Every structure is written in structure tokens, then in C-alpha cells.
Amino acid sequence: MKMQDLRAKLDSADMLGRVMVFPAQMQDAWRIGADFARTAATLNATKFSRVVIAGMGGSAIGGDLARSFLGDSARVPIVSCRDHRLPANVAREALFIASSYSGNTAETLAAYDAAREHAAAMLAVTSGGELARRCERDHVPSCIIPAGIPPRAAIGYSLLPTLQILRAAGVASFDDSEYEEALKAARQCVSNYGPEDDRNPAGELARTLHGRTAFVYAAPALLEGVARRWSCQFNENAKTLAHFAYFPELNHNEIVGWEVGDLMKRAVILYLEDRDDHPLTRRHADVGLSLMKPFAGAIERFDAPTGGRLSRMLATMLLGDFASVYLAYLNGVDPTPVKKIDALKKEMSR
């Protein structure tokens, strides 16, 4: 059956559609955040040492991918806090911001009240809710983005005003024609790997893991953040289990585990490089991938396309992004209920 057909009988709230959208997204998000940060200027007479992006799931990821971006050009560490419990050490002197696209995600709340305590600078991005109200309460600055979209296909509302935010407190510097670039190259990814064509790149490699388990891998630079999306949308979009890690840790460690069970067979390492990389890592991913091909069922390796850091982070994005649509479909599930992470808040809010 081909993906238009399946997107018809399967994806009742169009996941696609909302994935395709993207750059129509990014566009909004990208004003959004410029309106913010000039009401958030004064964050540059204040002094932190750290930047702290708290938040969970599809919150969390722009957090990341904000981090990938920036890399070394970032005045100051750029730090993720996925807990209830944000450490007194990690927030002191810090400019904190809360990512939680309800409003009402606990460990963000949890971490934004610790936050009070120790936190040189405060701001929110959230669509409403408690987080919300919390900072109405507070006087705390509050990014406020649409509302009624899963987290998750929230991306763009994640990322961007982050990065105006980290520009106008003077932790970054990049030009606007990094994002006039990105734009372009979503669109060109939209169009590429739309449903029309059933063998774009992105349904191939929904076909190369359906019945299978994605091992996701990259370096600890550009597509570090990408890399763990891409599990995330396997995870959530395609309802299967995947994996991410980094070399060249994973060769002091998870190598070894590649060597006894025929589950491995049925396995896909998908390793995403990008021309950033250090070359050391990259000839330790030359050797760990040779050593791990014997006992996986595949390896494919997909290499960042040209342009500048922020176009090639979300193309790569963007491909993962529909082959986990194209995977769901694949497997006759719905892309859009995520009914254990339902029940799970459901249950933990009694």
C-alpha cells in the first residue's frame, strides 16, 4: 500500500501534516522569539555563568539541539536539566530557562521552583498552563507559543525563540542568514521527501528499520541533539523501540555488546555524521562500525548536507522526522497517541 493510502486509513490527527509544516513553523517561531528577545534584552547587563535549559521530552529537545548549534561558539556551557531536582550548584549564577510546552510538565515546575532560589536570570517558553502562571506570579519573562500541537511537533516553537533568546542575552552570535538558509533547506527537505514519491529517502529508510531496532549514533557535536530526536521520533511516532549513543564513548563500552544474541541481526546502526566532527572521532566510528558490522543485521551512514550549522542540523532533523511518520505507517499504527506517556502522567498525578 503506498504512504498516501496509509496515511489516510492510519494518521487520524496528520502527523504528517504536522511535520510538513515545519517551515511554515519555523517561520512563526522565529518572530516569535525576535518579539520576545527584545523585551528580554536586559539579560545582557546580567551576569551568569551557565545557561540551564530545563525541561522534558519534546521540550527538552530544542534545549539540545540549541546546544548542538551553538557548540563551541557559545560564551558560556549550555547545561540540560531532566529532573525533578536541579542541583543548587548547577543553578547558581545561571540564566534558567523553563522549556515545557503544556506548561504543566512536574520535573520542569519541580526544577523552575529550585530554580527561584539560585538562578541569576529566569525566563519560560511554553504555550500557557501552570509554568505560565507561575511566572505571571513571579514576574518571570514567558516566551508564550502556540498552543494544541503534540510537544513533539512543537519543535520549532522549542528551538528558535531559544536561540533569540541566547543571542539577546549575548550567550550567542549568529547572523539571520543562518536562518534564512535553515528555511530554505526545509523546504527543500519537505519537498523532498514528501508522500507523493512512495521512495523518497525518508520511506526508504522507514523500510530499512520496520521490524527492526534503530541504533542511532553520532559525535558529541552538530548532530548530538539530532541523534537523540531521531530515537525520540522512533519512539513515539513509529511506537518502536530505538537507541541512541555517541563515539567515541560507545567504544570504550556498548561495542562489546554488539558481540552474542541474534537480536543484533536484527538490528540498523544509522550513524549521522557531519563535516564538524573531530577527525578522531570520526576514525573512531570508521573502526567501531567495522568491528560492529559482522554482528548487525545493518549499517547505514548518512552525512550531513551542505550549508551552514544550523541547515544542516535541521535537514538531518527533518529526515528523521518523517521516516519515523513512514515507519508508523509501516507498522499500522497511528503517529500521533502516545497512550503509555498518557497513562504514565495520569497515574503519577494521583
Ligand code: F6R
Second form
Amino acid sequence: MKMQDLRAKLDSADMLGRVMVFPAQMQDAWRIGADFARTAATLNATKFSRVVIAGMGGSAIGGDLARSFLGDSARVPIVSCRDHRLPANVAREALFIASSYSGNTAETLAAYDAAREHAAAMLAVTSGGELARRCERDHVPSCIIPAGIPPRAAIGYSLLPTLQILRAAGVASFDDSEYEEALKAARQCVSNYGPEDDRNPAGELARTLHGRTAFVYAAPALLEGVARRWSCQFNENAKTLAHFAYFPELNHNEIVGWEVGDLMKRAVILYLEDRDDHPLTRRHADVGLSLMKPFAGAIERFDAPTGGRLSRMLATMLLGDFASVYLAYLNGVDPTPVKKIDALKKEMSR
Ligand code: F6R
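Since the one above is the form predicted on its own, can you give the form predicted together with the named molecule too?
Every component of the complex follows; first up is the chain already shown.
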């Protein structure tokens, strides 16, 4: 069956359409972020020695991508908090950003409460919910993003305002031209990976993954957040297990696990590489992959396209986003519902 036909049959809430509107989402998110950044600019005078971004799942990835993009150009370390517990020694002297699309995620709310006691400054990025209410109560500025989108499909709304906030707060400096270039690249991705051409590279990637498990590998550099994003999108959209890990660390443990007989013949290694990756890490990947090759079903390498850092990062992310929706189609599932996450949240809130 053609992808277009599978889309009509399975994609009840149009997840593919949500991926395809990413460039428009980028524009809206950039504008919202710019308006909000005027508030964040006052933070420039506040002293903080790290940034903590608290969030879960789709809302946490925005922080990961921000950290990956800024790399070592960030003036202070940017750390993630994906738990109810935010250690006091992490929160202390931090610029704390709570990122929850719904505003109702218990872990993020708990981290917010913990940060109230210790953080040097606080902000939130949310579409509303309890987080927006607490921010209003506590006079914590919140950047309000549009509601009604599955959080993972609102990635532009969590990433771009966060970047604007970090720039306005003096954490990093980057030029608007990075954004303009990334927007162009995103538009190109939509035309390259759209469903009109049934054999487009994202569709081909989905075909490679059909009936197999993806092991997404990258360096802990520009594509670190993207590797996690690919894996999570395969989980949530395609309803399939996937795994991510990083070179060189995986060469010190995980590499040995590939020797488990024929089991890994149903696994595909997807290695995401970027020209800014450390040369020795690239060498580690080459050698490690050659040792894993006899055991893996297949190894596919993806070189980030040319261009600036934001453009390379988002173009690579979009390839995975499209592929995850096509993989859902091949798996015969609707990409949008995440019933187990919904059931889990309901049970936990009792
Ligand atoms: C659902 C999704 C999830 C949520 C996560 C946290 O599309 O991506 O991973 O992002 O359950 O919820 P929020 O984002 O509302 O804080």
C-alpha cells in the first residue's frame, strides 16, 4: 500500500500533517519566544551558575536540543532534570526553566516546587495547566505556547522559546541567521520527506526498520538530543521499542552485548554523525561499528547535512520524525494515541 493510502486509513489525528507544519510552527514559536525574551532579558542582571531545564518526554527534548545546539558556546552548563526530585545542590544558583507542554506533569511540577526554594531565577514554558497557575500565583514569568497539540509534535514550541530565553538571559549568543537558515532547511525537509514520493528517504528508513528494533547511536555533541528524539519518536509514534546510546561510552560496555548470538539480527544500528563530533569519537564509531557489524541486522549511517548547527540538527531530527510516522503506517498503527502514557498518568494522579 502507498504511504498516502496508509495515511488516509490510519492517521486519524493527522500526525504526519503535524510534522509537515513544523516550519510554520518554527515561525510562530520564534515570534512567541521573541516576545517573551523581553521578560527574560531582565535575567541578564541575575547571577546564576547553571541552567536547569526540568521536563519529561516530549517537553524535555526541547531542553536537550537547546543544549546540543549551543554546545560549549553556552556560558554556563545546561542540565536536565527528568525526575520529581531536584537536588538542592543542582537548583542552587540556577536559572530554572520548567518545561511542560500540558503544564500538568507531576515530575515537572515537583521540580518546580523544589526550585522555588533554591533557584536564583525561574521561568516556565507551557501551554497552561497547573504549571501556568503556579507561575501566576508565584509571579514566575511563563511563556505561553498554543494548546491542543500532542507534546512531542510541539517540539518547535519547546525548543525555540527556550533558545530565545537563553540568549536574552546572556547564556549564549547566536545570530538570527541560524534560525533563518534552519527554517529554510526545515522547509526543504518537508518537501524531501513528504508522502507524495513514496520512495523518499524517510519512507525508505521506515521500511528498513519495519519488523526490526532501532539502536540509535551518536556522539554526545550536536546530535545527542536528536538521537534520543529519534528513539522516542519510534516509541510513541510507531509503537515500537528503540534504544539510543553514545560513542565513545557505548564502546566500553554495550558493544560486548552485540555478541548475543543471532538475537541482534533483528536490530538495525542507525548512526547519526556530524562534522563537529570529536575526531576521536568518530574514530571510535568507525572501529566500534566494524566490530558490531557481524552481529547487527544492518548498519545505516546518517551524515548531518551541510549548513549551520541549528539547521543540521533540525534537518536530522525531521528525518527521524517523518520516518517514525511512516513506520507507524507500516506497523498498521495510528501514530497519535499514546494510550499507555495516558493510562499511566491517570493512575498516578489517583
Ligand atoms: C506525548 C509526549 C509525552 C509528554 C510527556 C510529558 O506526545 O510526547 O512524552 O511530553 O508525557 O508531558 P508534558 O509534555 O505535557 O509535560
